[in-house]
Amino acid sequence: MPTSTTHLDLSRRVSELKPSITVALNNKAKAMKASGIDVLGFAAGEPDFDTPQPIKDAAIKALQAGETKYTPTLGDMKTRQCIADKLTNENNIPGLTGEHVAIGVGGKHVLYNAIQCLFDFPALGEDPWEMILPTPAWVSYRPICELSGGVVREIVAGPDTDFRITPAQLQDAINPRSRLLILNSPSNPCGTMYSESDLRDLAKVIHEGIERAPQLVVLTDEIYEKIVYGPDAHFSIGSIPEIAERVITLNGMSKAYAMTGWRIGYAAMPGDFGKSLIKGMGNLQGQMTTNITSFNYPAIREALTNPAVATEVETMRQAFAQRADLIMSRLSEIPGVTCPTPTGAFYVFPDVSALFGKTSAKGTKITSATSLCEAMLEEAHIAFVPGEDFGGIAGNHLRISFACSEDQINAGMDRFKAFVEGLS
């Protein structure tokens, strides 16, 4: 007879993790599109186009080759000198060398190794380190930084400043226990971006109040770099001489080169400390996945520097940019609905708190961006993304990605404009 595992547990840390509202809506809407029904998702936070036929070439290439055995955990060094030389020559960043640069499965895998290496659990009487994330912010560095032991210090920004946090809303952030500053520009999920003046202003405060957090590291999500269409180009903080130490580039392959399926992120952070942290993110991954797949590395060298790969994804970039002004002339024809302009990354994240305590056509109660979102996916068979899991003022807000045609924006703004006039 089978022993009884009535009694067993999952561990806390897992058990405590919030499922993700974004996850079971897309699953929801996923399963009622493969039933038959004609829904329209603007929930993937992922390019419609496909990879640049070089990228793709340059992989084909080395499998057959026989590129396929392991390498060094954290990459072949010509490629990680490729993305370093990228990271000086582009973004700016001092003294990178490929030892400075590590490559992992995918943004977020490198983003779990950073933050496990700066954070330890509190030992008995001691307080926590903090992470100060502004908000609305991507759902997973709040998790990510509980997991390894340390809280979140939220700074909430709201459409007022197109989602930027103030230098002033920084400096009073900044405490002994500071540990990480989380900047993601282009945003996801506000499809806003900060302005190199922006920039400067904060590494200002940054560089003044290591006095009073000593341990305070800077990590910048620049994934969204290439995908820039307002009037201000992007900017890398890790440019800045006075903090650039202090600050982890974290990138990858997935948005601007349409390789979300390929699963490559890279991390960059010059000097001895930007040694050291690279370094123990190799030890971390090398418990866990060990290197990524190995005819990967051409592709990511052929993705960087081949010319034509650039004209490809500056397509992409225009394509964008047109559907983003589509999307927002069609927003302002929502009643209700408000919307800073998108600057960057490929959604839009409108507030739609005018919509709360209306009942829609088929008698479902409007009381959170869930709700709306749950009875539009239901009634109006349009799939969006509430806003309360990006925290701060989020939850009067839905996330729309239109990393999609034209045809499918003005078809799913139609049917959410019917939504919302049949709104009682």
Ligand code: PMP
Contents of the next structure:
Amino acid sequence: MPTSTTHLDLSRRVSELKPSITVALNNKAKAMKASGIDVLGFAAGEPDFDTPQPIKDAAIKALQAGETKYTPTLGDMKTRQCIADKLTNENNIPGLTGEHVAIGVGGKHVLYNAIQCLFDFPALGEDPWEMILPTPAWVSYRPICELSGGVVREIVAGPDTDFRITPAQLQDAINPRSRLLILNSPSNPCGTMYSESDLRDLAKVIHEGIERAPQLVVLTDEIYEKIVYGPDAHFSIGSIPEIAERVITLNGMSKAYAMTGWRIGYAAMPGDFGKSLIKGMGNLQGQMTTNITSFNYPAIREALTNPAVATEVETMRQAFAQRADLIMSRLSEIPGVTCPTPTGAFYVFPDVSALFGKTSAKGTKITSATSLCEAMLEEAHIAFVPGEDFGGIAGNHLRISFACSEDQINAGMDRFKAFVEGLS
Ligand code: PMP
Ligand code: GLU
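Next up, the form predicted together with the ligand. The previous block was the form predicted alone.
Okay, now the whole complex, with that chain kicking things off.
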């Protein structure tokens, strides 16, 4: 009987899976900090604010009242209806009822479920289904699609268009194997967003494209919808009647309500297919996690309906707007670093490629965004996320999250500037 475990393998699927760089770097910066190193973290994609008190109180009250049992898999109907009402009234999405809403363990989990319900591994001789992904894009879309048997067709956008794809690019990308188009506005990692008129132009291309791509569905990730501070208001593409029944709107509590640790996300899609998709997501979730934490449902309703919470959300938005101004003015002092103006979310995504080929004061050769971020973490104790895994031209960029205090932004930018000025 062999006893050695040397030849035990993980599944190919998992051993080939790249860890999330955003999660990994955030963990690394936190570990360095815990070991006593004075690291200034700009890697975390989470608000530094605490969850508003009324939301916490609602969960505590539910817990005390004994709401501690399994619930229906996709959420209790009162909460699903509350989300449908929010999407109807705030986002103008037509045709939604509670039956069109799925609640899961974070936007990431809900995204995973939706993608599992849309993609298949190709049968022998069949071409795979494609996910059209405008890049730079959040690091998790690609691996989640690939785990489901899909392949990614990137549409590359750059700083010249504030990282927005054009209707012509989208038109070129749509083909009979197109299954899903991802949109994410405001964008992680770019910190920019689409205007209503941009989205209407893209919707026209999608509508016309359905003839060529009969299975095409759109997933619009609107998790940063409350954090906007540029000239454009947030607009939901799912509100456009011609394509509404093709659009899955993904959102969650993490960013708007500073609830990253609670793990609550949701998706909604109107129409008959929407109902089938949500049901499929429920079947899948029923074999995975079942429901989210039971006493979180009243907290979701509190977040979505209490005007005092809305006031706090607005206060946080204003703080992010102020920090965006501050970080842009500090970045403009750093030679070789250029950056589109952020208008949403809490990220800036500067181009740092002018620094490639230089050597740090401590002798590290900078050859890429990754080597730059590694050197800055080790030598200057500032944690940024290198661009490579966001796709497209993102290897020329790094992501800086400014979900932290103005003091930290100033101290971090002082270190960034000193590091760059020390390059030769
Ligand atoms: N979409 C985007 C664009 C994100 O940045 C995040 C942050 N992790 C998510 C979805 C998922 O967030 P969560 O799982 O915390 O809801
Ligand atoms: N979305 C956040 C980020 O991009 C949190 C980490 C993650 O889930 O990727 O940093």
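The term rigid core refers to the maximal set of C-alpha atoms that superpose within 1.5 Å between the two forms. Source: prediction; values computed, not measured. Positions refer to the first chain, counted from 1.
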* **Core-aligned C-alpha movement of Cys404 between the two forms reaching 2 Å** => no
